[in-house]
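In the block that follows, a single chain appears as structure tokens, in the form predicted alone.
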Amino acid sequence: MKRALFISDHGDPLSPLGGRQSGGQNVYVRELGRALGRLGWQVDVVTHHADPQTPACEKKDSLRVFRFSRGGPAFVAKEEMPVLLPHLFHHVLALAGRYDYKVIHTHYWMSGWLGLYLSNRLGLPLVHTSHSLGVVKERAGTPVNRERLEAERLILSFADGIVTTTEQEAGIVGSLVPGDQSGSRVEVIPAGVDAGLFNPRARESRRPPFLLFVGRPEKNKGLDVLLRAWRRLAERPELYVVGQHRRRPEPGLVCTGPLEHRDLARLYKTAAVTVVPSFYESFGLVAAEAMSCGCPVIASDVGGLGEIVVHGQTGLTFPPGDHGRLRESLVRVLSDPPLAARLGTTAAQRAARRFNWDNIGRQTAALYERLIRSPGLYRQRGGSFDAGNCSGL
């Protein structure tokens, strides 16, 4: 049995979706672990123990989740999590002493920072997936602390393998490490969707039509932009908002709260349009899920969304933050059912080709095997390696 150690500090792969810190990263870690399991890998995930109702260790198929906390299980915002890294480090060292891991795969910058130390200590290759990059969020207007920016530069400099989900992200990674031959270490592997749930079977838009938004309650998800566009529609359809959002009641606005994947798939299959108005997305999982269900998507032309949604073919795009252009796109799709049907059909076909977890698992496993066989950076850092303070590590 080949074993991989995943570190996903705040992204518990078995936590319900739609919570304050449950989103695309959680889904990615879970589905990648399951795909690797089908190839014969045992995947152990180390994460923070945020929910007292969950056990410290939980196994589902080939995926095993180890949850650690300091002072007992309790929610900790990811912005406050760096101080927990030394505690997590010692737990992971003890875990690694019990199991013969072959590779470490870290998710998000704090996990990657921790992974640098673990890789050096354990002599294991380190693969890193950023899920979001601080420098891009900063360019999009979101404040980012210097600690994160410096940590990401170090991770991208020293990781043996870097997985990006889009070509655009790969280009940004290369620009962040001046003079480094990062191209040989970067592998573009898209994220995927669960085709057993997210598929166009039984797709039938409900009448009267409704719009769908799925996302965490964060400003960069762009819900306020969608609300401004929606309120200006002459004939306003219902707008379903999925996630942990607290909004004042108003006619036509339906806040569902967090939903399980099966219920979310039903909404994708009956929505007239799914709107992804984000100011920043490294990939855009919601768009990929909606497309897989044959639902037309209107999305900001930003980050990974620009590679997922092909304007005029699988959906429509608009400049981020431009509620006027978003309103025009909504009117265009809602008033032209043949256009909406064509966009949905093409979207489902594109999604089936690109977002297949079995293919993604094979690509990722091949990357692991190459790193295990080759003398990578993890064998060259030695005692001179310095990854900064890492909050006391």
Second form
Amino acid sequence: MKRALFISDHGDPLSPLGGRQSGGQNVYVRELGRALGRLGWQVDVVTHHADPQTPACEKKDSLRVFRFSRGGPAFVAKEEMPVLLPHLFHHVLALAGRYDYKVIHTHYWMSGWLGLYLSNRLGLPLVHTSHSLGVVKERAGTPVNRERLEAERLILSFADGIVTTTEQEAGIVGSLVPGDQSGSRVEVIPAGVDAGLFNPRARESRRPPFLLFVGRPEKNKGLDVLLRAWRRLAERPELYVVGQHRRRPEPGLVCTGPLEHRDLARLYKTAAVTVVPSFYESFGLVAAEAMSCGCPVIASDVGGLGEIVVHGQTGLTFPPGDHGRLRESLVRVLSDPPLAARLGTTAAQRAARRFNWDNIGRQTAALYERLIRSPGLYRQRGGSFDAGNCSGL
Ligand code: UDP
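What would the structure be for the form predicted in complex with uridine-5'-diphosphate, given that what you showed me was the form predicted alone?
In what comes next, the whole complex appears, and the chain from above leads the way.
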């Protein structure tokens, strides 16, 4: 059996979703691990032990989760996590002494940063998926510390393989490592959706219609933009807000709290429109899930969303933050049922073609195999990571 070691500092693949720090990365790590498992890989995930109700080690199908902590399990905001990296380092080294890993796949910049040292120490190829990029977050108005920006530049310069989920992100990676042949190390492999749950079967838009928002309670998700647009609709449909949001009660606003994928699928299948008004989104799983269920999506034209949602074909896009344009788009879709049906049908067809975890697992496994066969691919070109390069950190 081939073993892959995933490091996902704050994205526990088995934790409930919809909280401040549990969203797309958790789903991606879980579903990619399961897809690789179906191809005969054993995937071990090392992650922070945030929930005292969970055990330090847990196995689910082909996925084994090893949770580390300093001084016992407790939630730690990702901004506070860098001080935990030495503990994580030792935890991973102990595991690597026990199991014969063939490849390290890191998720998010802190994991990748550690991955550079680990791949050097263990002589294993390093694959990295960013999930979000500091430079892009900064451009979207979120303050980002210098250490993160510098660490990301190093990771993207020295990882053996870089998986980006969109072409747009691949372009950004290329621009971050100028003069470097990052192109040959970057592989664009989208994220996927669980087609057993998220599919257009039995889709039926509920009457009267309702709008759907799904996301972590983070300003970047743009819920305020949606609320402004929604409040100005002459005929206000109900608005369902899914995730750990605390909002003052108001007529028509339904805050469900966090929901499991099984329950979410029912909402996507009955919502008139799913709105994704983010200021930042590296991929945008919510849009992909809604599309898979045949639900029209109105999304801000930002990051991966611009690639997932094709304006006028699978949904509508609007400039991030522009609540006026969002309101117009809502009116357009709500007042034109044939348009809504057409968008939903095309969305489901496009999603089924693109967001398939089995294909994604196969592409990722092929990348691993290639790097295992020629581990020096990048390093032979003189790109070997040297801790001395970190003097700026
Ligand atoms: N999600 C969920 N329940 C919730 C809120 C969110 O299952 O209450 C899931 C959602 O279905 C999606 C993920 O969390 O699979 C969010 O991923 P996305 O890429 O949209 O955003 P991110 O969290 O990566 O910023």
